[in-house]
Structures are given as C-alpha cells and as structure tokens.
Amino acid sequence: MPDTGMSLDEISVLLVWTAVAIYTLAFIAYAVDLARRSDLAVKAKDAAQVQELVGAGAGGQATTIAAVREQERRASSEVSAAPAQRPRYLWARMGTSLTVLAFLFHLAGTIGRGIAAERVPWSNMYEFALTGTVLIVAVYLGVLFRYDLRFLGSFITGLVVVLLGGAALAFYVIVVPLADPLKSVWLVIHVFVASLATAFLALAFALSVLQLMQHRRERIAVERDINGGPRFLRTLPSADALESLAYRFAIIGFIFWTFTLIAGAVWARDAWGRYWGFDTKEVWTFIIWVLYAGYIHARATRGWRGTRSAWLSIIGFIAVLFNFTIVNIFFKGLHAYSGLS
C-alpha cells in the first residue's frame, strides 16, 4: 500500500469531517421532505375547505375539522407501519440513504480513533462526541424499523452535524495516554452506556420539541385559526401520539443512566476509594437521573401529559448537554478528563 503520508488519526478526523459533509446533505434532503409535506398539507386543506363549502350552513366548519383530525389520525398510524407499507416519500428516503452513507464514514472515523489510540474511543470530551453522536444516528436509524421516524430526520441529523462538527473544531485533541484513573474495564462500560443512554434521550428530546409545536398547532386549529402553525405539522402525528413515543424512548434512556449512574459509583470506589464524593460531574449526572425520574413518574402517575411533560424531557437533555460541555469544561473536580488544556 503506498504511503499517503497520513497517520491514522488524521485519516480519522478526514473520515469524520466527511461524514459532517454527508449528514449536512442528508438534513437538506430531510429538509426538502417537509417542505413537500407542507404542499401535501395544503392540498389537503385546499380539499377541506371545498367540503367546507359544500357543507356551508350544516356543519362546514366541523367538517374541516373532522378532515384536520382525519389527516392526523392516519399520520399517527402510519408511523407504526411496516416499512413495505409506509409512505413513499421520495426526499425522505433520500435523507435516510444519505444518512446511512454518512453513519458509515462517522462509524470508520470513531473506530479510526480507537484504533489510533489503542483503546476505547472515548476517553475525553472529542471521542466522547464522536461515540455519543455516533449512537445518535445508530439509534435513530435502527428505530427506523420499528416507528417511521423520518420525519425526525432534519432534526436528528443537524443536531448530529452541529455536535460532532464542534467538537472537531472546538474539543479536538491529539492521541495522548489514559490518565491512570481511566484505566480500567469500566471506562469500557460506564461511558458506554452513558452514551447510549443519551442517543435514546436525544430521540426523546427531538419528540418533545415537535410535540410541543404540534401541540400548539392543535389548540390554535380549534380555538381561533384552522391553518395556524407550520404546515407540515398537519402530516405528522398528533401531539398525543409523539409525546407517547417521546415517554417510551425517555423511559429506555432513563434505564440506561440508572445504570451509568450506579457503575460511576462502583468505578468511582475503585479509583478512588468511596462511592459517592459530591464531584460536580457526580451531582450533575444525579440531576439528570432525578429530572428524568420526576419525568417519568409525574407523567405516570400524577396525570402530567401535555407541555409539562414536554418540558420536563426538553429541560432534562438540555441538562445532559450541559453536563457534558460546560461542567467538562469550566468546573474543576475528579472527572476533569476534557483532554482541552
């Protein structure tokens, strides 16, 4: 093989600023699928409003209304079809090929990594981007045989493009030895599964958002304007219907980051000595675990459904995001592992 004059960590980062690339193409192909949803909407309510006025003086305006609800009660249902049987929506079947493209240049670049490093890509805040966001994709497309989540695309992969494109630009650093701390079995387990326990939770967060647009949408068609909100909320899901799968994925993650926050105490006594130390990485991972326990168990059993519950999901992963970037960054304690000088 000819030499290229490459080291395997560049060869790495070029792997993965392609895979920027890609999923930038991937989210404009997203993109352009809502937009041709927005057409296939108003079509439908250009077809509502001939029924309207076909029905004018008995019930016209209750008959857009059954249109609109008809319209979101097929959305709803065709998310759990079977892939044979959804939609064949030209764009966003282009997105998710793009997609895949670019989660196997993502997938070769973190495993580029680990291999440059001679251990787990995931030792400081740049490989912990590139794994995390890497399970991101990973989840989002293999939910894809279960739930038609495509309309999800623009969202999941320009969250993808601006976490991994910062943190090539901003946490990148060269290969470097583990700290002695990090030595050991559980940097495979525990980060592991913090990081899948965050793909699940983004996919959540990502259904809260919609769920609170669609949601807002709904009570402007029945209290004032029919057409109020974008356009393209009126071919997906009703609010109920996301806020569901939001709870289901919510709940997966939240399982996951029990689990990550009982082996950091186990991993934690056997680097240093005790279970639990008050170190700001320590605490903030227990807030999240409690804003998600509170999540799930105020919408379980205290009837908290709606934008509250919305909420609390969205308030829950922004506190993952910051767990990750500020507390990694700015505070100082035992988890001190950014890599950044």
The other form holds:
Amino acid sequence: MPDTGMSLDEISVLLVWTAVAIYTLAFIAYAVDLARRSDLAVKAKDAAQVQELVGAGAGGQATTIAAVREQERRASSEVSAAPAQRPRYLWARMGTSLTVLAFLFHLAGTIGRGIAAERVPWSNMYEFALTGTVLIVAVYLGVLFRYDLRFLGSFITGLVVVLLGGAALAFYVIVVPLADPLKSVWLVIHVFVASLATAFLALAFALSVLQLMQHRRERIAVERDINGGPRFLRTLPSADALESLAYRFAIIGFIFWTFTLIAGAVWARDAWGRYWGFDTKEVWTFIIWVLYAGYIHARATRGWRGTRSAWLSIIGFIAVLFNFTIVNIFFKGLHAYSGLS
Amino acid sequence: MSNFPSDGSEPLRPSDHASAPNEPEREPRTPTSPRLGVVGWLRWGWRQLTSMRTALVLLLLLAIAAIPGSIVPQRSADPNGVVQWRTDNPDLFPILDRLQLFDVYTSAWFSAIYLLLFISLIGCVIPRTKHHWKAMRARPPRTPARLSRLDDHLERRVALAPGADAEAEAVAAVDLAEQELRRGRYRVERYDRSGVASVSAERGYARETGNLIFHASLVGVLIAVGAGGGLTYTGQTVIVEGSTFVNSLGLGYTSFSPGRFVDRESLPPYTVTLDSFDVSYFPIGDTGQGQPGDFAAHVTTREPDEEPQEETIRVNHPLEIGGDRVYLMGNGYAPVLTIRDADGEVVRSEPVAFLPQDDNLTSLGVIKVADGLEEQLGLVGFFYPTTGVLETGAYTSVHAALLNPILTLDVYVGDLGIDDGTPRSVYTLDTTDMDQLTGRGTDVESLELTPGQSVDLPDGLGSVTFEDATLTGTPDVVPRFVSLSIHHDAGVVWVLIFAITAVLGLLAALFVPRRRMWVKATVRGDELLLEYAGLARGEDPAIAAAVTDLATRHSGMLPGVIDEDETARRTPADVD
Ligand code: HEM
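Mind pulling up the form predicted together with its partner chain next to the form predicted alone we just looked at?
Next comes the full complex, and the chain you just saw is listed first.
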C-alpha cells in the first residue's frame, strides 16, 4: 500500500465502511432472493394446475392443506440438508458470497483496530459494536455449514448494517489508552462471551419472528386462504420447525449469557470489591437472563409453547439491544465505559 | 411425545408441563367447590404455587420488578444519586420512597416475588428429586409391541442361512445390538419372547440430574448470598504516604458497615502501611493526554508472628490479607499543613487529605482547629497540583501531576459546631456560626501558598505553613493519600461453587439428549425382521440420526442383510 499517511486506525475505519457497503449489497441480494423465491411460487401456479395435488417445487402454489404441509415438511428437511444438497437459489448464493466478502473486510477492520489500540478491540461502545457484529456474522456463516438458514440472510445483514453503520457514525472514538479498571483478563473473557451470546440470541430472535409470521400464515391457510400470507414464507419450514431451531440457538445463547453473568460478577469483585451490587448494567444483565429463563420455561409450559414463548424470545432480544444501546448511553452506573462523553 | 404411554421412568413434571397428557385435571379447578376442606385448599394452593405457569409468571414478574431499580437511583449502589434525586424532585420523592423505589432490591414487593419463586422452586424440585432417584434405579421399560408407530423407526431384513436356528439367530442379533447400545452408554434390558428377541435401552438420565442440580444450585446461591451477607463487613479508610492503617474499629476505619453477625471486637489483626503511591500520566500531546493509569499503592503489611511483607495494591488487584480483601478505591493529595499560634508554637502539623473535584485533581480540603488558638479556626482550602488560570482569573488545575502546586485557603473563625458532640464530616465545614476572614465575599484575598511557604493568618491569629514534605522523607513535595476499601465476604466461595454447579447442571440439562432405543428381531419364516426405533424424551434434534446410525452399524455387523434400499422411514403401511 502506498504511503497515504493513514494511521492503522484510519485504515480500519475505511475497511469497516467498505464492509458496511458490501453488507448492504448482500442485504439487497438476500432480499431479492426472498422475493424471487415467492416468484417461483407464482410461476409454479400454472404447473400446479396440472399437478393437482402437490405444489411443484418449494414455494409452489398449493391447493390442499396436505400440500401446504408437504411443502413445509420439505422445507424443514432442506434446512438440515448438507450444503451440496441444498436448493440452488442464485440470489441467496450471491448474498452469502457477498456476506463472506464483507465479513473479511469487517474482520480485518476489527483486528486492525485491535492492533492500533494494542489491546482487544472491545473496550468501548464503538469497539463492542465492531466485535459484536463480527461475531454475529461469524456465527451466522458458521451455522450455514450445519443448517441452511440463508432465509435469515437479509435479517442478519440488515441488522449488521444498522448496528455497524450506526456505531461507526455515532459511537466512533479515537484510540485512547485503557482506563485502569478495564485492565483485566475479565475484559477479554466477559465482554467476548457476552458478544457471542448476543450473536446466538440474534439468530434465535430472527427465527422467532419468522415463527410468528409462519404461524399466522398457517392459520390463514387453514381458515381462509390456502395461499395467503407473505409468499416467501411458503419456502420456509413450519412454525414448529422454526420454533425448535430458535430454541436450539437460544439455549446456546443462554449458556453463554449465564457465563457472562458469572464472569461479570467475578470481575466486579476484583474491580469494585463486591460481586454483585445491582449496578444498572448488572441489573439489565440479570433481567435478560431471567427473561430467557422464562422463555425456556415457557417452552415447557402448556399453553405457552409456540406463539407466547416466541414473544418472550423476541422481548429477550429487544432487552439485549436495549442493554447495549440505551442503557450504555443514558443510564447512570459504574459501567461507564462507552468511551462517549 | 405424548403419543406414548407414560411409565415410572419418565421425569416427574408439574401437571401443566407441556409434555403432560391432556387429561382432565383430577382435582377441582376452582377452590369454590364446597367439598374442599382446609386440607383441600392447601393442596390446591400448593399445586398452583408449584405449577409451571406460576414459576413462569413469577420469573417474568421478577424481570419486570428489577427494572425500576435501574432507572431510579438506589441507596445501596448510588446514595449520592438518591440525595440529588430528592433535591431535584422534592414532591415526588416521598411517594417513591414510600413505594421503596430507592431500595428496590430489598423492598417488600421485590422480596415477595423472589421468595415465592424460590418456595415454588423448592416445592417443585423436591418431589422431582425423589422421583428421579427411583427412576435412576428402574429398568428400561418393556419394548412396545408396535415399534412402527414411533416417528423414528427403521427396518432391516436378514436372510437366514438354510438350516439355521432362527430363534437363536434372533437372540444373537439382539445380543450384538445390546453390546452396541451398552457401548453407547445406554442402560439396557432384554425382553425376549419366543420368536421375538428385543432389547430396550435408555440413556440421558443426566439430563434430569442436571436440571435438578441446576435448580438446587439456584437455591444454594440464594442461601449463600443471604447467609454470607450476615457475616460480611465492608469498611473504608484513608491513609497518607508514610502512615499506617490498623484493622480495628476504634483505630482504623473512617466508616464501617458490618453484617448482622459480625463480631466487631475480633477483626483479624493486621496493619497496612502506605510506603508510596505511584501513578503515571499519559504525556501531553498523546491521545489520552493527562489520563492517569497504572495506579499502584506500595504497602508494607504486618500480621502477628509474621515478617512484614511488601505488597502492591492495584485496581483489579486487591490485597488479600487476614481473610480480608483490601481495594484501592481512590487517591489524591494530602498537603502537610502546620498551624502555629501567635507565639509561634505549633498547634498542629499533619497531612490533610484533599478530595479530588475533577480529573486534574483540583482538590478541596477542610482543616478544623478546635483548640490551641484564641478562637476556633476553620480553613477551607483548594489545592491545584498544576495551577492554571481561567479567563475569569480563577485558578484551576490543568494536570494531575505536581508540576506547579498552589494551595489557597479561606479562613473562618467562630464556632465549629463540634463541641456538643454532634458528628460532623471531616470533609465539610459548617460555617453557620463562623465569620469568614478571607476569600470571596470579604475584602481580604484568600491565603495562597506554595510548598515550603508560610503566611500569617489574619487578625494576628498565628501562621500557617505548607510544608515541603520531601524534607521529611516523602518522595514528593506533597504526599499522596489513598482511600482503601476493606471487604470481608464470608459467603463468596459458596456463591461461586453454586454458580459453577448451576452452569454444569445447566449444560447437562440442555444438551444431554435423553432417549430410548429399541432393537427387536422377529422371526419371519426364513428371514429375520430387524426393527430399530428411538423415542426422544424432551428436546433431541439428533434422534433420527441416532436411530439411523444404530441401524447402519448394527446391520453392518450381520451377514445376509437384504434390500436395504427399500427400507423406508415410517412406511405408510405401518401406520394403523
Ligand atoms: C429461580 C427460578 C428458576 C429459574 C432461573 C429456572 C430456570 C430454568 C432453566 C434455565 C431451565 C432449562 C434447563 C432445563 O431444561 O433443565 C429450567 C427448566 C425447568 N424448570 Fe426451572 N427455573 C426456575 C424455577 C422453577 C420452578 C419454580 C419450577 C417448578 C414449577 C421449575 C421447573 C422446571 C422444569 C420442570 C424444567 C424442565 C423443563 C423441560 O422439561 O424442558 N423451575 N428452569
């Protein structure tokens, strides 16, 4: 690279903005994918008239409830199909390739920031956002090897564009030396695990939202219109299948969150002399933990499984975002490490 | 899940658990039924309290009830915030205070929620533990007659060699399966009948064990926190370079708050002497210029019958001594001031801790001289380690290091208000009964001193000297002080232990699959029909793969397996 006189931190910022731009393209590609999947549904309409019973392909127009169920069953098994056996949605593949590319820029930008600051890049709000979103994308891409969750692509890339772009605009601070209380291995562990938990909870959140939409569509299909509701939903697994996927991610996130809570208490004891003091941030970490414990319980409670528990997963993740943004910026407490003043 | 008859080896669940069969409730739904006596009422109430729904509602209530404490300042976490809030909202304050909104986490309503939750928890966990204890001893249940009714079911056919003893072959095939299952850590039980051999296997008891350990650990955490609190004490002290803290209530502490069961008379005997305090500042012109870092209190500790030890207390690295932990909480400057009377006799000479008011350590201090002068004397001083001048002409400190130290003093005489024994903070001066002699509002300038300088007090009262502390062996002209916080927490080890068992229990409860497997060999003429079936008990995404895996491995060990391709998962003909 020619000597542009840029500092490593400035290069990092440039990489981050490049990543935001590519994520935006990925978002568009994934959105087109969802729209196209449902176009497939329309095209298949004619075919369906010939092929009375079952919709022709994934997302095909169905004429009976049995056909709707069959579509969903197929979509559910496609979700766990090995990568080579997945349906070849062109736009989804573009979305994923772009996401991988953006992720590389994003990762480079984050590591660059860490090198520039000579410490882990998660010590103020701007850096939490960098690392947190890197982890969200990493977990999403990692999970793709196991499950075909490309239908969450537009949600994930959209979320990352908003969080990362927002952080780069509103939270950016120059590199300053670490304040004494932050010089601790627990900064490395506690904050990292919290971000990891957030990544899994984000996936669970997205799946819970889809679960609710799918549930609604299923109801409409039974009550009024077999082909009602947003069309792309026809290419997705059943609400039940989405729910159990959401649950799988939520419990991983919950374990990490439990660990975050404990690690935070250990650190608080070293830094402030007590392991628990109902400091604002501690309170919110606790609230989130209890909400997810409630969600897990709800899944095991008659009358709460399904829609109601999905709402708890959604509320839980809203609390996570609230904790990261509003609580960090506006609430008073000992965790004054946003780096903003 | 509930498509299968239940038996004693299933985990016990509250009756409104999602997996419970939808049978009509045996006990009346409402307590209004006249047949319900006191006992009936109690049983009804207990059942409600220990139901899944109650646990869930209480959990959600707990989350909601915790919120106000993050919005309104709390006496425990932020006492100054509460005082400020009261000043800002004098009308609202009493109402919120009545609602215990400044002590949310010890309030009656918050306590009620978590106590009910824990009663429910205990009421739920004890019967489940008893039940699980028995279940762990139980044998895996009898092989169902029709395995094909299960969701996860596979079949294989094996052609028997001519003249083979079909019955014996069936038993041998199931023997192999039994070994295979044992190797997979299943508990197995054989159920062979004539013409049909089968093995029933179950694994994953650790799932329920983990769940019970997790819930019990939560009770452990609560008890450890509660009991520990009674044996905990925290105290604060301030020591200047060269001076010593003695861990004794009468001698050392500026404030002390003990738990209910702390014996104040027998605190562990030790002393901590502050030898020096170090801090480094990022150079001017750097990013983060002036920001302090690497605070380090170098101390010498002494305990009975032991050699003195040199230690360093840093942020995040408290000193551990005598079962206590000593934390570095704050620091500042303690100018040494000597006050002499009109005859030049020393009335007092000691360092005075000046409390920092900003990041550059503009500091405020108070000196009270009750005896030895003609009148009681109060001094309110500002100390600027690196003095700069604001546009208004007022001084301010522009850097926290001692680059250009100046001390200014306002002099008050009169009644300090301490003779009647009213406790007063050493950091504030009550000037109601005093006359101000220098400073703003008077026509005399504030006294101004640099280290080593002396000035006369007004009205011939005497003089005050700002000592150069290097002359008495301190590293700098103005000594540093540190504020230390001393904590003793008896319950913390137990809290940690229970937290760890909770996590381990949780891992098992969430990720150990609990499942049953059956392998059955039925003689069908000159063939054996092999059936493999699995049943998940609770969340188990991998059950189908586990059945397939078992079938593949097991049939791979047998000679003569036929038409593998035709064996379909849950062929429609199997369903009746
Ligand atoms: C402090 C309050 C509580 C917390 C934080 C809590 C948390 C949890 C968590 C995280 C799980 C999931 C782990 C697992 O499946 O084993 C769970 C499961 C469970 N809890 Fe609790 N719990 C609490 C109170 C209760 C109470 C009062 C009951 C009894 C009514 C209860 C009954 C259960 C049951 C039966 C399960 C197993 C659910 C299943 O079948 O998947 N819990 N709890």
